[in-house]
Each structure stands twice: as structure tokens, then as C-alpha cells.
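Below, in C-alpha cells: the form predicted on its own, a single chain.
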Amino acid sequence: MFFFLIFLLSCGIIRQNNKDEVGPYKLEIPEGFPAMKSTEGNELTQERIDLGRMLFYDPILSRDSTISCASCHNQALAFADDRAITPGVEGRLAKRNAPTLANVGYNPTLLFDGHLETLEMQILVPIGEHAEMAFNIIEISKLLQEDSTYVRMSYSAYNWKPDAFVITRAISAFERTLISGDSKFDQQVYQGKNVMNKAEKRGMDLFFNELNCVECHSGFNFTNYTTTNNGLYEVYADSGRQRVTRLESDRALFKVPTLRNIALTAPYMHDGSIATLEEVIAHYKSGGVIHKNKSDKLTPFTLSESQTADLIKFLNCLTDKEFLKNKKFRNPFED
């Protein structure tokens, strides 16, 4: 059933929207950022974004109406969480840490496995996952169709009743607006403002040049979007990308995360096993433990206490404070 739904949703067979019924929406793209790729059949409109924002914050998406998308993705934490593993319905725990949704619309692949190619497809995963929302999107559709507000908003956005097609596309539309690009780093590098102090600039030089962190954390979004093994364990409880590809060469490979707002998204790693940035740096200084699939880019290095402090100060420059309080992203049920 799950793969059948993915086929329908990805191909757009369920229903195509009436584009004449909705108004266009122009994303505000920060300096230094590329244009976001348009998604055919789910072009952004204010009506779709508004509907998606309501659904994102509504626990009606979970079996017992206790968990919403925002339960794992908190705006004050850059749409991440401060728990290693966020509890799902009935307190069930999965295996993976909730990643930030900042700039998620730019991601060519989704999930730590890096195997889904659209947000529309990804949204089905937490809804159906036993340790997360543990619900059926068909049953959710029935509930929404009994709600006059959702019915009205759905027809306004997609000229169609709130069903699986509408749910996945509306939430995706909202998530594509979650753009973070006004950090101290952005102001310094892209906006031409001299806002970083000497320690932060020293840390930036370490990041880009001496340590060459950009081997993995590159570009405007500080990630190369690949899956890799960073030597966290000799034996992993989570098989990583191998879970979906069944290839031993993909065992314990996880997607390289963005470093944007990294100071707010602790704990770190795919399983939330490292609590602080200091510990993250110590891990990479060690070169990681031996694993057959560990990236050959990881080699031990030395860093003084003052250099470590400078590097962390630079990483703090990737925090976008405006993103954390943008009224366009906040819970509409609290407005």
C-alpha cells in the first residue's frame, strides 16, 4: 500500500490542480543562494503554504492526535529537536535524530538514507512510521474531509478535497519556504557587512582552509548532500543507507547534514549520540574509529584549545536568529 501511494503521489495521478484558482508566490531568496527548483504540479502559492503550515502543526496527522510535524521540528531550534530521539505516539522511539528543516527545499534527496527525491514522498514516511505518527494517510484524509476549514482551504489551494495528494503537497509547499540565510556568516560573506570579529574570522579560516571541512560541508548550505561514514562506531545498530539499497558498500552511510544553525541542533550525529560541538570536534580530531566504509577524507588532526574555541565561534556564526522567530513559520493555532 505504501509504495502504491508513493507511485500515485509522485506521478500526480490522483488529481491535477486547477492553476487558475490560486495566486503565485515568490520565494525570498537570500544573497548567495541559488533559485530553488520549482516542483511541477505543486508550484508555490500562498493558499498552499497556509494549508501546509496548518497541517504541519496539527496533531491530527498522528494516530492518537498527540504528535505533529512540529513535535520533532521546533522553530526555536531551527526546526530540529533538542532530544537525541524524539518520542512518537505512545512514547515509541525510533533510531534517528530529527534533522533541521532549514533549507530542506534545496535538498536533492531526503532522510539520512538519502534515497527519497521529493518532499512529497518523504512526508509519507513519518506519517506511516510505527515509532513516529503511526497513522494511515487515507484515514487522515477522512478526518480532514469532516473539517469544514480544511475542506475550504484545500479547495482554495488545489481545487480538490483534502486527501493524500493535497496533504503531502501542502506540507511540502510550506516546508519549501523554510529558508535560512541571514546568519552572521551570510551578512559577512554574502551581504558585505563587517560583522564577524577576529576570533570568528580565525575560526572561518580554520573551517575553509586549514581543516578543509568544506570537503563535506560545502556550498551555501554547508553540505555536499552525499551519504558517508564518519567513523562513529565499529558496529552500528543502524545500517544506514544499506537499509534501502541492500549493498554492503552502503552499510553505515548517512547523509551529510547542513551545518546551518548547527549551534541550535544538538545533540548531533544520526542517532543524537554526541551532545556538544566540542565533542563533535574531538571526534573528528581523532579521525574516528575503524570501519570498512569510513570515508578516506577523515584523518586525525591537531587543534589547540584556542583554535577549537575559534572554530566553535565560527560555527555559532551560522545561526540565523531571524529564521527562529519569523512569523510566517510559527504555529497558526497560536496566532
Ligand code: HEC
Contents of the next structure:
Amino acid sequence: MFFFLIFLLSCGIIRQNNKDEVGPYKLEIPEGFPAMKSTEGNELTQERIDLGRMLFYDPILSRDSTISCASCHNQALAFADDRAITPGVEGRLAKRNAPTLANVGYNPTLLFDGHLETLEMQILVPIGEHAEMAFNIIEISKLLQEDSTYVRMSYSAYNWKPDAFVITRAISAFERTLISGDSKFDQQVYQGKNVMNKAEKRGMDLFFNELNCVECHSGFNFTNYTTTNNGLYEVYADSGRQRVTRLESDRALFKVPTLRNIALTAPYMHDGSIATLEEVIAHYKSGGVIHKNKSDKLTPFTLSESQTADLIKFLNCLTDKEFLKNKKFRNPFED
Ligand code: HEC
Ligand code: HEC
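Here we have the form predicted on its own; I need the corresponding form predicted in complex with the ligand.
And the full complex, kicking off with our chain again.
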């Protein structure tokens, strides 16, 4: 089934080459952020983004019309969710914690095992996943083609009927606009405003200079995008990247997540097993448990109570309040 869908999608790439009349959309790139790599075959336009936003919020994408992308990726929570595992159709539970979609257009790989490279491809995962939307894109296309609003929007965005080609591209176009770069940290460091207090600055110094965090959580998006093991368990229920490569050396490796908006995206880790930032820091202090693939960058350290509090205050500075209430990202059905 999956390969059939890939075939459908690649047919679309050929179809795309008739240059449409729609105008380009210019992403607002925050100070300190690189340009987002261009989206060949799916250049951003307002029409595409508008269609993608509607689809993102529409439960029509799930078998029983109960679950939308936003059920698990909630704007108020930086497009993550506050449950360890979010139920899909009929309350079914998958195995992983819903990650934030902030700055997802920059991610060179997607999913905790880092095995997909484009947002367009990723969309087929939740749609088909038994414990998420449990549907299929052919059925969704049929429903959308019966809806005059979607048909109109689809033609104005891609000059084509709403099908797998359009659905995957439009949602991806919307996702690429989900840029978060106006936190207190950004204002302080990239925009040159003095907004962080002394405790927050002490926490920032710990994060960047004293501790090992930037060995992995580096760069403008606080991740080096590698997959690694951070020593959560001696025996992992989730095989991580090994699921994709089958290599023993990839067992229990997970993609380093961004720390942007981290105060809002609890619980933490691929399985949502750590409830608070205090506990995350306690984990790193211990250096993690023994695992044969654990990164050698994780070594135990000591941190006083007040230093721990400072570090958490710094992590709280990664919250971008504008992002959480930006009207452009809101549910269009509630406008
Ligand atoms: C039932 C909850 C649920 C629904 C519905 C859902 N997701 Fe997710 N999403 C997740 C989980 C859990 C993961 C992590 C999965 C993994 O790593 O294997 C994820 C991962 C992602 C990622 C990868 C992010 C990254 O940085 O690696 C993207 C992008 C994404 N989802 C977009 C969507 C879109 C678009 C939709 C709607 C078509 C959607 N999701 C529907 C729970 C959900
Ligand atoms: C060796 C690389 C590495 C180092 C060093 C590291 N991390 Fe992580 N971090 C990871 C990985 C990998 C994950 C995800 C693990 C998982 O999902 O099971 C993670 C997850 C997290 C999370 C949870 C993110 C989420 O959205 O669930 C937080 C918070 C975090 N790290 C903070 C820190 C802090 C603070 C430091 C420094 C004290 C640090 N990390 C050092 C690799 C690292």
C-alpha cells in the first residue's frame, strides 16, 4: 500500500510542472534563523497554505471524522500535546509522544527515528496509522472531491482536484509556515534586546557553557538533528532508529528534539515518560542508565538547587507566546 502511495505522489510531481498563476508567499524568517530550504515542486503560495490549514484542522482526514492533525498537534501547546500518548480513532493508543511542529519545515529528517525526509511523505503516516487516523488518502480524496469548497480551493492552489498530490502538499505548505522564533531568548540573543533577567542569564550560561546540552541541542533550533541515545532505559520497549535500519548499533537511538517552547510540551521524551523539566534535569545529572548505544557525551554532573532553578528559568525563555496565538495558525473553522 505504502509503495502504491509513493507512486501516486510521484505522478503528482510530473503533473506539477505546469507553472500556475498563483503568486509566491514569502516566509518571515526570524533574526538568527537560516533561510528554509526551498520546497521544489511545492513552492509556497497563500492559496496552498490556506488549503493546508483547513485540512490540518479538519477531522475529515480520519476514518470516523473524529480526529484531525490538531487533535494531537495543538497550537496552544506549540503544536504538541500535553498527554504522554494521544489517543487516535476509537481511543486507540500508539507508542510515541506527539512532538511539537514548531520549525518543522527546517527538520532534515522526521519522526523520532528520523526515517522520513519530507513533510509530504510524513503525512501518509498519521493518516494510515491504525492508532491515529486509521484512514486512507484515496478515501479522503473522494470525500474532498464531493465538497465544493475543497474543490475550489484545490484548483486555485494547485490547478488540480483534491487528491493525494494536493492533500500532502497543501498540509506541508501550511506546516512550513509554523515558524517559532520570537521567544525571550530570541529577543535577547538575536534581536539585541535586554529582556532576560539575571537568573535566566545564569541558566543560559549553564546551558551553553557549563553543561553538555549543546553537544546535542545546538543551533538556532536547539537540535543537531542527529539520532542518539540519552540513557533513559537499560531495556527499551521502542527500538528507535533500529526499526528503520535493523542495525544493532541503531537500537534505541532517537532524534534529538528541539527545545523551543519546551515549557509547553510536557510530558517529555519519545514515550512521554518524564513529566517535568526538573525530572529531565535530574535524569541528565545522573548521566543516564547504562545502555550499549548510550552517547559518550552524557556524563554525570552536579548542579545545586538554585542552579537547577536557573536552568529551568532559561528553558522557560524558549517559549514564544506570539507563536501560540498567531492568527495565521489558528483553526480556520473557528474564525
Ligand atoms: C493521534 C495523534 C496524532 C495525529 C492525529 C497526528 N499526529 Fe503527527 N505525530 C504524532 C506522534 C505520536 C508523532 C511522533 C511519531 C514518531 O516519531 O514515530 C508525530 C509526528 C509528526 C511529525 C514529525 C515531527 C518531527 O519533528 O519529526 C509531523 C510533521 C506530524 N506529526 C504532522 C502531523 C500531521 C500533518 C497530521 C495530520 C495529517 C498529524 N501529524 C496527525 C501524533 C499525531
Ligand atoms: C547526547 C545528546 C544529548 C545531550 C548531551 C542532551 N540531550 Fe536532551 N535529548 C537528547 C535526545 C536524543 C532526546 C530525546 C530522547 C527520547 O525521545 O527518548 C532528548 C530530550 C530532551 C528533552 C525532552 C524534549 C522533548 O520534547 O521531549 C529535554 C527537555 C532535554 N533533552 C534537555 C536537555 C538538557 C537541559 C541537556 C543538558 C543538561 C540535554 N538535554 C543534553 C539528546 C541529548
